[in-house]
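This document starts with one chain, in the form predicted alone, laid out as structure tokens.
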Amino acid sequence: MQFHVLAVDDSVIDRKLIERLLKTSSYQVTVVDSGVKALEYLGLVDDEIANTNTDSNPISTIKNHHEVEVNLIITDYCMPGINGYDLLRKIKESTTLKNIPVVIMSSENIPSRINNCLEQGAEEFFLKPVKQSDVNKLKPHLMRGKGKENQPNFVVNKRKPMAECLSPDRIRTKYNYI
């Protein structure tokens, strides 16, 4: 079974490298360049969504999504019109999509915006340049999101906040040896 992810960057470059890495693990990849781009594909595209793209073409208010499954969304979190935390706040209150594993991306490394992506759901928050290393670590998400439709919908916080890992009894000594 090949599993199919929606990769989401405004940069050609960063899209081209996720791109590449997917399908060298064998993903069926669909990529576009933006949120707005992202949630028409999804077949979640509003009127609102709709009148902030920049592009000649409008995009179509029909919600008529394509009828390929989507199995992960990996999206850059700054992205022009609507970023990657926008995007997926409106994944997870989707009914339809919530249960579609997100992964973030960004070549900031700012704590405060990993903790917020991870308690809105995020599986994992990946640091560009992206690595196949990263890449790997998708197939549990993937698994598990084949699972997710018959089970009840409550939300797990499945890490605990960056402050939380960091208490004093948890940290080890240091031993200098000369």
The other form holds:
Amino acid sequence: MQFHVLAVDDSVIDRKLIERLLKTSSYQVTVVDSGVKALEYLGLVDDEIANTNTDSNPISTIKNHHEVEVNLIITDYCMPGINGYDLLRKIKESTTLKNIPVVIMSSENIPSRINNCLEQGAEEFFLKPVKQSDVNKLKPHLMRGKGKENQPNFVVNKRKPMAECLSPDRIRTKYNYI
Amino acid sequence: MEGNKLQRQAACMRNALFDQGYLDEQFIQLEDLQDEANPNFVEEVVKLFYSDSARFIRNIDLTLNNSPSDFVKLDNIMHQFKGSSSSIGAKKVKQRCTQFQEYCKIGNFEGCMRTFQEVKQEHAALKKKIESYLQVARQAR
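With the form predicted alone already on screen, would you show the form predicted in complex with the partner chain?
First the chain shown before, then all remaining chains and molecules of the complex.
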């Protein structure tokens, strides 16, 4: 089965890099350059328009139930407009999208930023420049995501205490500043 | 030139780039992403870097010419420039970018001006060296 990853980054260099990295893992890749475009692609913007606009065009409502399936979203943190954290939050607040694993990338090693993202539901936090070894960590999240699709009434699982579910690398990141 | 000689020359130029601190291990990540299906990946990324970073340089120049100095804006632009430099492994350029950001944070205009000249110098020096290397590496294939 082929996984489809949506990558979001405002840097043209980093978009090229992440696309190539994801393709080496044989993922299908869609790359967009902003959080707004990511939301449009995911159908979230249409959601909001359909809900607030009473005479909404039926076509835009149909677009909500998009044929496009995204198995993982990897996004830069620092972007103009909607940043990575806001994008993460909107995805986790959406009934249709909240089970899609989200990974954050950032060039800045700021522990509070990292913790906020993980608390908000990000699966991983990669420090830029992103490497092949980072991308190799995506597989388990993608596999888990696929499993959830077969359970339509999946209840949001209680998050384990942070220390229990952090991989060694993330623990390393978390304690770097002590 | 024989293929062998070109390969040796390419290897030499490549080593020098690392030994002299122009490039760091991120460049090796780029090389690892190059294969038969993507034979020009490194060149493409480098070209993209230079066309993209010209924009950052222009914007910083313009912003430095404004008075009073907008250090927040300067820091933001440089943050992006530094990110791109880091992504291709441009070690010296990245170091100068960091220094520039430090002057922004303390609002030191003279420091910014001086460091920006250094950023531009390193940026141009790397361009020459890396383009020469890539040309020989391509011929040696």
